[in-house]
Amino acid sequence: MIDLHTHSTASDGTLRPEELVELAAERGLSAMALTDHDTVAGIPTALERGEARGLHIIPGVELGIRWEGGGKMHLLGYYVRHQDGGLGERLGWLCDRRRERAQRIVEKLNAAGIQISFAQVEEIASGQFIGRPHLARALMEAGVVSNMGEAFGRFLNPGRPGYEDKEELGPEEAIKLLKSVGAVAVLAHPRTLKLDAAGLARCVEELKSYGLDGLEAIWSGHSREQMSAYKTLAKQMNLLVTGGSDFHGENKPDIKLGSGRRNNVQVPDSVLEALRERRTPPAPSGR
């Protein structure tokens, strides 16, 4: 079995990349994709540990998308050429915008009487990437809330005192970026778009026109019926079916690596074979 959706401390997970690879090996996975949000910083370490453990590591990334249709759209990129300078520059811009967003959230929380500092959030994040889970941890450490769910529900979700929009790529731009570095582009967890069947079909058709390769039909937050429907849609549109747990460690403790929530994620090795066939090899260098 494989897991094509995981997060490390390079973004908003709680395991370092090498620890994540060790856990995947212990769980008996044959392959794992590291798909941190808007960063590929953890990939070199994951690749090195994967080679040592005999575990195939797929270099990946998850991009947040600014979508006019509303909802919450994310795109997964698999087999990214993670050392590409253009990719690094664009992801660096996104991480800078995340930091600025986190600073504004702290200011909003301070104005609401919540005493946390941006320095605390930076220390919790311990890296370039700063996301809302790090702010939630700061609220927990300050004794304002008792758990992550309460932090998001009371302060960090849309409509709450500390919510702040973030700057993101548009879908066409994001897919173009992924394809430029040889990646296979996949729509992550389609349920989160909150569309009916017809609306989702139109959305996927649009994304396919930009170069979308697949749908993440198998995901911890999908019901069995939804997984079946998304697989059918992918087949109808000649798209790949992929899947993963969306593992974040203790930031989402009910989701287990390789098996999802209550063992509802089972991704066979055949999915990896299809991914490999779809990836774009680097162009030959000229003389």
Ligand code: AMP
Second form
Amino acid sequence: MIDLHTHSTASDGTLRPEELVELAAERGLSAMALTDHDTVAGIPTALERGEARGLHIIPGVELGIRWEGGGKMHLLGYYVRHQDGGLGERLGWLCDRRRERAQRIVEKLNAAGIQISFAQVEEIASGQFIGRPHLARALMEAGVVSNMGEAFGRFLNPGRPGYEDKEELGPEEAIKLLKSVGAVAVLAHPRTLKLDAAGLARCVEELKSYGLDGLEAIWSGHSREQMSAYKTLAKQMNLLVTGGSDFHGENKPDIKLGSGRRNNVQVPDSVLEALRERRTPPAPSGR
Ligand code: AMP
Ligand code: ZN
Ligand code: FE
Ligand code: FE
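Other form of same protein, the form predicted together with ligand AMP, not the form predicted alone:
Below is the entire complex, every chain and molecule, led by the chain shown above.
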């Protein structure tokens, strides 16, 4: 089995990249993609540990997409050339905007009488990437809330006193960025778009015109029926079927690495072969 959707402490997971790889090896996975949000900072450590443990690591990334459809659109990139300067610059820009957003959220929470500091949030985040789960942790540590769900429900969800939008790339730019670094571009968890069948087909058609390669049909938050409907759609549109748990460690404790929620995620090794065929190998470097 393989898992093509995981998050480490480089974004908003709670295991360090090397711990994540160790867990994957213990679970008996043969391959794992590290797909942190908006950063590839965890990739070198994951590759190194994967090599030591004989586990194939796919360098990946997950991008939030600006989209007017109402639901949430995320794209996954697989086999990204993670050392590419252009990619690093664009991701760095996204993380800089995230940092400013986290500062604005802290100011809003302070104005609402909640005493947390940006320095605390930075310490919890421990890297370039800051997301709402880090703000949720700060609220928990301050004793304002007792769990993540309460932090989002009372303060961090849209319409709550600590909500701020984040900067995102548009779908065309994001897919072209992924393709420019040799990656296979996949629409993550189609369910979160909140479209009916016809709307989803139109949306996927548009993404395909920008270069989309696949659909993440298998995902912890999909029902059996949704998984099979997304597989059918992928087949009709000549797209790859991929899958992963969306493991975040203790930030989403009901989701298990390699198996999702109550074993609902089972991604066969054959998905990896299809993915590898679709990637653009790096151009041969001159001497
Ligand atoms: P951000 O990208 O900074 O807006 O943060 C979004 C992340 O927050 C998502 O990736 C989820 O992992 C996490 N998240 C959203 N709602 C909740 C929730 N109710 N409980 C735990 N994590 C959540
Ligand atoms: Zn996340
Ligand atoms: Fe996602
Ligand atoms: Fe994810």
